[in-house]
Structure formats: C-alpha cells, structure tokens
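Below, in structure tokens: the form predicted alone, a single chain.
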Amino acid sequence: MIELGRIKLAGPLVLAPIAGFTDSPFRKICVSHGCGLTMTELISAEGIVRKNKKTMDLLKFTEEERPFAIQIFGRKPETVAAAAEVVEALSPDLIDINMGCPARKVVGSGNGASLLRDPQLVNRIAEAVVKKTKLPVSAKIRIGWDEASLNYLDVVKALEDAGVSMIIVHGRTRAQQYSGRADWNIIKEIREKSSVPVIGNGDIDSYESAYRMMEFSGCPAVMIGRGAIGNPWIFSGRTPESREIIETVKLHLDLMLDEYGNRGIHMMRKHIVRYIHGTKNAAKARSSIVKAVSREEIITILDELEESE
C-alpha cells in the first residue's frame, strides 16, 4: 500500500478516467491485473445534484474496485460541493475534480480544462469540495488552455491553497487534446515545486515507460489511461499469450453482461478490438465482431481467432 498523505494506493500504477470505457466491469479487470487505484468516468455534478438517474447509474462501484475515486466535473462551487456531499455518502476513497477534460461539450459550458484560464475559480471550486466532505479531493489538470497560457504554477497554488490532497497533471494543453507529446519535464517542475502528493499522466504506453516518468519526474505514481484499453497486463507488465488474451475477453464479456444485460453486447465491442488488435486474424475477427449480437457468437468468434494463433 502506497500512502499519499491522506489518500492510499495499492501501487503505483492507476486507471485513469475515459468516458465510455472505466465503468464497473473494466475497473474490475484492472484491479485484477494490480492497477492501485480506479477512477469513474468524470461525472456531472449538475446531473448529481438533481439525482438524474443515468448520472447516479455511473456512480456505482462493487468493493472489489477499491481502492476507488468517484470523479465530478462542475464549474459552480456550491453545485460541485453539493456533488461531493452526495458522492461521500456512498463511501468512496476519494473524491476527484475534473478541471483537465478537452472535450469540446464540456469545455464549452465552462467546466473541464476550460476552468485552467481562471485560477481564482479552481480555489473557489477545489475550496468548497474541501469544506464539505471529509473524504481526500483530488484534482486532475493539464498545463495550461494552451502554449501561450501555461499557466500550471498558479493552477497548482489555488489547489494547495483550498486544500486538495493529491493533484493528477496530464502534461498536455487543452489546445493539444491528445495530440504531440505530453511534457514530462513541466510534470517533474510541478512535483518539485508543490506541497501535495503529484500523479504524472500523458504518454504513458507501457510498463516500463510508466516507470520511466516516475523515475524522470519523481512522482510517486501515474496514471495509465488509453494505454490500458485492451491491456490491462500494463499494469503487471506482464505480456500475456492469446490464450490468456482470450480468456480474459470472454470475463470481460460476462461482467458487461451481468452489469448492462444484452446491452453489454454492444458496449463490449470497443473494447475487444482493443484487445485483439496486433493479434493473427484480428482483421477478419473485428468485422465478425461489430456485428454480432449475442454471448454465443462473440464467444464461436473468439475461440475461432483463438485456433488461428
């Protein structure tokens, strides 16, 4: 167990939050594997308040996903600390605010990466999550809106000074999305510089490159996001052979099953592709995929690629 202060990892390696993708079941698989600490999608703090049912569905977790973070986005302080208030109730391990999103929907209504160009804002609304809950807060950032508004230093002091316990920097700009490199040295100049635990995130496509920013950066622990889609062996950095490939789909399947019903079907096909991909026959597999429609046919699929290897 890693302790961060008031925050504590079961390693240093951890999930972060991608919409459509870290639900229950992945989360799940993740764990499995020794990812130390799993993380929501980011979740509206609007659609909390006003218990919204699709909204308090994405809050849901099992025990078996500790430790765990419930992330809220928002960029009005008492609506953001009224979420918290909600989300505290349900026990998580930690309550993380989402002030790093490019997303153009959530940017444009003012919340995600759009509240960096306004520190004063980041206090207020990191401030107010603080007074509300006794759970540790979190706040996941990017360096800045874009190259000519690097502004991280200020954005880190308004969060140290409001109280937050950890903050997760993804070394990108909002203008970047995910595109270029992430800069690791601005994620070292951060973690020298600030009072509070740092968690380095962007280009983190392996195992071994994970321990590389933590080496270069000093950070304690990282965040993995789409490198963990279809491999959540980045983890261990174990690499697995097909069999276990496949086999570890086919669990993935049944969680979706058992958490979605006959929607999971659907839901899992983004993440097979991920998983198959590099593998022989991946290419005639993916498109027998994208149309099936039940377990059976997933499953006669799999274990068709599966003899091919």
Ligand SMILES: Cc1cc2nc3c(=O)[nH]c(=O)nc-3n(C[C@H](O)[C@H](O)[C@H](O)COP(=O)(O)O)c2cc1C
Contents of the next structure:
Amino acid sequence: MIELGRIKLAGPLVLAPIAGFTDSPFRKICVSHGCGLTMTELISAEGIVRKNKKTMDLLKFTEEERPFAIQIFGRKPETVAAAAEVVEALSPDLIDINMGCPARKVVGSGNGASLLRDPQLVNRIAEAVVKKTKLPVSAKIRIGWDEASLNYLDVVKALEDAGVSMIIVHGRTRAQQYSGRADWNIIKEIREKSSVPVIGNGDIDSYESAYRMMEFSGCPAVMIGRGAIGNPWIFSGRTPESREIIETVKLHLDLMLDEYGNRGIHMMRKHIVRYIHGTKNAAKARSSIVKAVSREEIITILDELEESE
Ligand SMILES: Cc1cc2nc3c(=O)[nH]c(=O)nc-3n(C[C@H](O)[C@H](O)[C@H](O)COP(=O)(O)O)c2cc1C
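Mind pulling up the form predicted together with this ligand next to the form predicted alone we just looked at?
Starting with the chain above, the whole complex follows.
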C-alpha cells in the first residue's frame, strides 16, 4: 500500500481512464495484474445530477476494483459539486475531476481541457467539490491549452488552493490531442513545485518505461492508459505466454457477458484485437473476430489461434 496523503494506492502503477475501455470488467482484470488504482471514464456531472440511466450505469463498480476512483466532468461548480455528493454515496475511494479531455464535443461545451484556459474557474470547481465531499479529490489535467499557453503552474496553484489531495498530469496540451510526445520534463517540474502528490501520465508503453517515468520525474506513482489495453501484464512486468493471453481474453469475455449480456460480445471485439496483436496469425483471427456474434464463435477462433502458435 502506498499512502499519498489521504489517498491509498495498492501499487505505483495505476490505470488511466479510457472512455469505452476502462469499464468494470477491464478494471477487474487490471487489478488482478497488480494495478494500484482504477478509475471510471469521464462521467457527466449533469447526467449524474439528472440521474440519467446510462450515466448511472457508468458509476457501477465492485469491491474488487478498489482502490477505485470515479471521474466526473462539468463546468458549473454547483453542478459538479452536486454530482460529487451523489457519487460520495456510492463510496468510491477518490473523486477525480476531468480537466483534460480534448474531444471537440467536450471542450465545445466548455468542459474538460477547456477549463485549463480559466484557472479561476478551475479553482472554483475544485473548491466546490472539495467542500461538498469528505472523500479525497483529485484533478486530471493537461499541461495547457496549446504550446502558447503552458499555464500549468497557474492551474496547479488553483487546484492546490482549492484543497485537492492529488494532481494527475498528462504531459500534453489540448492542441496535441494524442500526437507528439508527452513532456516528461514538465511532469517533473510540476512534481517538484507542487505541494500535493503528483501522478505522471503519458506515453508509458511498458513496465520498464513506467519505472523510467517515476525515476525521471520523482512521481510516487504513474498512470498508464493505452499501454494497458490488451496488455494488463504492463502492471506486473511479466511477459505472458500465448496460452495465458488466450486464457485472459476468455476470462475478460465472460466478465463482459456477465456485465452486458450479449452486447458484451460486440464490446469485447476491440479488446480482443489488442490482446492478440503481435501473435502469429493475428491478422486472420482479427477478421473473424470482428464478425463473430456468439461466445462459442469467439472461443473457437481463440482456440484455433492458440493451436497455431
Ligand atoms: C480513447 C481514449 C479515451 C480516453 N478517455 C479518457 C477519459 O475518459 N478521461 C480522462 O481523463 N482521460 C481519458 N483519456 C486520456 C488517458 O487517460 C491518458 O491521459 C492518455 O491516453 C495518455 O496516457 P497514455 O499515453 O498512457 O495513453 C483517453 C484517451 C484515449 C486514447
């Protein structure tokens, strides 16, 4: 257990929120491989306050997923705080506020990374949430809106003043989206200057590079997103044999079916493609998997893939 002030992590490598991927089944898989904290994808504060059915489904989690965080987004301090109150009743371990999503739909309505342009508003939102809940609160930020406005120190100060317990930094600007490289120097600078614990994030693609970021930046923990999709072994540093990969896919598939019923088959395809990427015959299996409509079909394809290894 790693104690970062009020926040406890089961280990230093934590799972990033990835919309459409880091749901309850995948979070369980990651925890079983040693991930130190799991987090929902971004969930609309407005949707939570209105108790929208689809939104409320995103909030569901099980005890196995702890330490577990719920990430909310919004731009009105009172709405985000009201959402935090609803979330608190579910007893996650942490509430995270999204201040980094670059998607047009999200920033277009003044949410996500759009907030970075207004540190005062960042402060008001974070403060409203901190005041409303007894749970620890974190914020996940980018380093600025674009290259010309790297105002991360102002944003960090605004968050510290608001009383957040932790800051997660994805080392890119909004303008970069997911291209270019995450700036680990800035992550290091923020870690050095911040009075609260900082988790670094961006471009970790292996267990080794996770430890490289920790060593380079001095961050006590780091967050892994894309590198964990189809590769939960990134949290343990183990290299799985193909048999183990196939077994994990089957386990993940069954968790998806339990969670979503038949819809789980469709939702699992994108995961499977990532799990089997790099195995011999992956291309052929891939084209069958994206057409498969039943558990049996998928199992057969996986068994064939394993035999062909
Ligand atoms: C498809 C996709 C969806 C994402 N969804 C979220 C999200 O819901 N909330 C969030 O804070 N970040 C989200 N991110 C950003 C990741 O959490 C992470 O900050 C980013 O991918 C950089 O880390 P990585 O290089 O380890 O992937 C998303 C990224 C991708 C590629």
